[in-house]
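What follows is a single chain, given as structure tokens, in the form predicted alone.
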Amino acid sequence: MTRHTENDDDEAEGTDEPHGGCGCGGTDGTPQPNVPEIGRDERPAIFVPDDGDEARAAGSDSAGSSAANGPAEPTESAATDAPRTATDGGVESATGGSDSTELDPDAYDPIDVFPEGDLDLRDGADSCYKCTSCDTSCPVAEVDDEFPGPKFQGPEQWRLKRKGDHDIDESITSCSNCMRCDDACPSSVPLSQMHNEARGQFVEEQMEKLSVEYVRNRILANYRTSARLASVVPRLSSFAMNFGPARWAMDKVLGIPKERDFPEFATTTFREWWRDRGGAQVENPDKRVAYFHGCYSNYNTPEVGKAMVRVYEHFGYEVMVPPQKCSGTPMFANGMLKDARRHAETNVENLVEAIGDGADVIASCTSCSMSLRQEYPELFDIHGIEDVSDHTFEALEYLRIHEDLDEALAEARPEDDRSFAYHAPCHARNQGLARQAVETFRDVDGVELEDVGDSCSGISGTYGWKSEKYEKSMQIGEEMFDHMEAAEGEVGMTECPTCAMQMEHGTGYEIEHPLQLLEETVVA
């Protein structure tokens, strides 16, 4: 049986239409049970601002025509009939919020002036008392002195740019968004929310979008578009993108690094040899899950992504391939949110049809899975958005939940003896998975897995392709580097692409994905 078996590589570019038919509701088009209903964005994102264009069609919506004038006193009309949108994507009251001089306090109400919502981050920003657990946990701040640290660019900036004559200061750019600011804070304030919101409004309103700093980050952001086009002659665009002139004049122009090696791009990519090997192998609608692959496995290490069917395939998964564009990883890290939203609407639209037939979305690359788990909800309203984030798993993750791995490796091992140098990835501890790959393996007779410790890799996406932080990008590595070469395997493991490669930038390693193992040493 083959499903989704179409390549995406025909879909337009930032297109609105959508990818397939509905396959969340009866054939009269009425919603099941359970299943959303797919559908466009009810409520302007939250990173637009003030005066964006969201906004003020949203306001237009409710509050006529002086919301559609910008920021202007609302009218009587306005402020009886709906809500306004903050620019935090909270609800302004209708005396004008905390910053208004007109407030009456006899008639203030704290529930009133910043009600709860999905888009209210004040509660988050309270909850904060300045321990610091963040900033001694965030790798920039530790090699960058001038990195004011997370409590700065979250709580702190958050509050500050409230203020209407205030802009978010332009460190915000530094934040890697690695987000283990996230998991060090002890009162669960949205860090890494507060950064990819004050990120995205500062590209906004901020920066200067015929900089040479914007037009660099918008490509790397883009990796997919890039990787869309270099795959059509894969062999020259490897040869191109590291000949040394070009790597010099990227380095010169552009603030790309000269010292990276960029990755090179598969002969045949993962869609194309799903297409070719005639999609799904096997049928069957009670083990149903479908693949995010992402761009990376797709255009660059489709191994992964054939290594992830077969091992499904070998446990009774039918496996579904929907149409899909980038996750957004780097999109938020570089504050490109509307970018981002695109991309995540034919996502949302795409997988809400699979979990409809009965599947569970399955991401083979751990910063995919958090986008569409914790990022997309965060910072978007999508329609279908949450079943989305509640369906998304980690390709291993997800085994282990559902299969006895432990009875499937009890009499396997590989051809030959392996050893590896296991890094975890940020993201991946922010999922609670640090330890999957060294629990699933350390039984296993034939090979050893050691873990190389809990720092960062330093590369965090495309913070370390950027010249002006390789250095501080290899700095914040050392510590890994230093511990794969004391691990006793030459050969390094890790379920993050960028994590790959600046792993095999500083040791010289050979890279394998944990679904790699599993499949050498269960389905071979």
Given for the second form:
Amino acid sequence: MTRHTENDDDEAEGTDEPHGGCGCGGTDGTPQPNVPEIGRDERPAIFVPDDGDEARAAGSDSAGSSAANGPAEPTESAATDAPRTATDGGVESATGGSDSTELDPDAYDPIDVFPEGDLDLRDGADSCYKCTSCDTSCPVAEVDDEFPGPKFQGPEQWRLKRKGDHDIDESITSCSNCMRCDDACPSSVPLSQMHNEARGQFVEEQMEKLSVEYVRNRILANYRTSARLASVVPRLSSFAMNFGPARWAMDKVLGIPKERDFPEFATTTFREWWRDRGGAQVENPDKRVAYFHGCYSNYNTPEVGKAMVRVYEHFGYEVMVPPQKCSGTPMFANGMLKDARRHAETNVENLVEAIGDGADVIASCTSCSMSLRQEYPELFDIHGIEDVSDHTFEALEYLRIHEDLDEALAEARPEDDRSFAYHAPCHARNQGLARQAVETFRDVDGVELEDVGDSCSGISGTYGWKSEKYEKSMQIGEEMFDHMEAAEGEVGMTECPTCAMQMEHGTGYEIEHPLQLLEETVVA
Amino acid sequence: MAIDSEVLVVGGGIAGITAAIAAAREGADTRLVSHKASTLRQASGLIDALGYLPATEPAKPLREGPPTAGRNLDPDEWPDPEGPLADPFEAIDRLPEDHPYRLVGADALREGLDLFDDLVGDAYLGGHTDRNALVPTFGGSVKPTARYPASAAAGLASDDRPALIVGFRSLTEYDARTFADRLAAAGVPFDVAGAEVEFAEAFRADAKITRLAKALDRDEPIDGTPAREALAKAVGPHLHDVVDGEGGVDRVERVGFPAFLGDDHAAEVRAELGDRLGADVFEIPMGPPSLPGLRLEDLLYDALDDAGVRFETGTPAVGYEVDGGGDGGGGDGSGDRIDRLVMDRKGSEVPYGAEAIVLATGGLVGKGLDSDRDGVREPVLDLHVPQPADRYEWFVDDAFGEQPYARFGVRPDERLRPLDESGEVAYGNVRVAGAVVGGADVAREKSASGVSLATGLVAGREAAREVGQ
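For comparison with the form predicted alone, would you give the structure of this protein in the form predicted in complex with the partner chain?
Then the entire complex follows, led off by the chain already shown.
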């Protein structure tokens, strides 16, 4: 197969260019493993040494022409120099043999014929058979025809970038990272991973770092930083952030829509409460969980965190609250992968330690658990990150697996009858959790939980917090608002803090978390 | 602890949903899990039962000599399928003996369709008769089908009123004029014309079908005019486009659109357009993305909820556990029992316990069957899938020919218990339903939905009966 040889040439040329489309060349022109730009610094495995460059570096051949592919010697030296991937059956054929008749069919795998990007997405792109299920499920494409949809943003754009120096299309910033396309794809194409990579690359390489949009996105993405500062003087912050003239200015200057109310900051954060109560009240080396409260439960809704602790202690768990930073969800959605990685390092280090002490990791925010379970191992290679992924669960999910909740709820009932309009966050849906709250409380006397349907709330974390996306965000949310109004309950319920903001914004309802209802029914 | 239920159904398509509701109606505590969002959104939304009867014997003896790539079965030596069939029930006895319809019987199909009618109410038509309806589809052909969405009703090919077919330049997968020509060539008993109108031009050229549907749902203003009104205005000038055999021009009484007339408020959109045009409005079922498929998905998942079935998506079944040690079957011929399926929750493996399991994971396209050069297998329980050892015998050269692989699948007994290599029941508390069951060539027969309904119904009832035994 001569195709092989030709493509090796292309690769050699590609890396000679200062701006390789694959992002695999170093900025100084020296070949580097295919990773470090965005996160994957422990994964040289994907890197198959470009034989032209390697050969020249070793001084064993003069040019990166097809002739360089022939000799077996440089191949072998390259093989000993660089780690080889185990997942890639075609390693030998990538650098050996210039003639199809010499190919060993067992070693041949088409994965080698294209230069790879930062992440190993070739298999995923090849799995796409263009059924458009992803486009059909995309809440943004439904309201914004300027958005070309997940199929383009994922496999098609990925393929476009393989050759030449195509820029990432700016429309990637319109993807809200709801990840519904992942759930819709019958072929398991890693769409959100592709979107995250493209968005990261766009922000890193094409976005003007002094632009208002970048600054605004950076502020939104680093919500934890703002929240931490605001929480020093919570009442003043809550007032100042929602002060009319200030909001007008924020809209004009930063593009943060004045229509939205900033969430109130708690006067006592969850961690302060945890410290003041003296930490865990239950010790149990056999049943331990490490609580990943995330930013929102800490700074804005500590009642959710407290409910988590009380419920788990009721079931005899020892709760640990390890040091932690942002899960990274808002950073992924804004292409701030370096920020996300920095936070991930802290999180993984502390959570791995907790896992070592016998704990499983529990999150009360479904986007936090989504991030730890799926995006972490997809985007970063940090020691122990797979362990964190494997040991992370959503709070209600974990209890449903390990405790007999039906029995615990059999005799329970809330003090007053409660009726809720429940919305399942997109990120809960992707973890198979869209129906768990409805199921859990279905047979509980005095509790009515009505599922308001499978539409997206439209806020998607920081997406609805941008002036230029605000209208779209509300259009997406319209179906949910309608269904909430139609539902009997006058109180909303969801696991996701930003969905809760949107639900409140669109209907004026108060919003609770399922853990709060569980506390009310089981613990009280 | 495991997540327990009495009946556990794997698969979120028509077969899985039917099985789950059938089991729940028998009183079983039922859970349905599916790996991905239902693939109904890729389906046309039509419910076919049996439209054609492919020949099972070649017209002439096969030629002598060693087989080469598929050439041992010459397409020219095979007669065309019989059809379109007027009555699907009447033809069941002429299907091969190991066809799922022959296993579960014509009554199962009838009851499956009855159940479907009950679940979807007046959103679907066709239940008034055993006979097939002829519905024009997206490629310009006419499909025999047992049930069709109300939105397609005015488009039936048996209706002799003149029809106008509307298309849009920016909808590249659909050409109204070609479509109309094909219908005419197919010999439909009415005059038909196609017209390309300007409406979708207000949107970006490759705007998603869902975008157009949403705009009509919300009646969004398009250049100041509400979407439904704008669409009616664009179509209005073409209402006299149809020319009959004598050259006479008549105002059309029905207008067909690609199936994008709203999602949540589809009936309302259709009614308003009809009023404005003074003609019946119908939709032509399309390939994916399919609004009729999405609407059916919504209807059926609401029905699951109403039936008290617990359901979740996003959790693939990746393994199973057999309790009790040793083989629980053997002697009595009823096989082992599967006590738990293992689900993958984003990397964590969680056991789901059940007394009975229905596997409705789909066929080769739905990935309920997996294949490579070495073989075809069923990936969840590793059930036996009969197949020729030589893979050149899996297919024939003619892409549209009688493809052996189309009938690959798990072979069950008449109670839909999967059989092993020796023809014994592999697992006594497992039932199979839908496309994972072999023996039917649903694409050629136009029988996919019917097979799912019939086997789903039997599998669900059988699973419920297994509970408590």
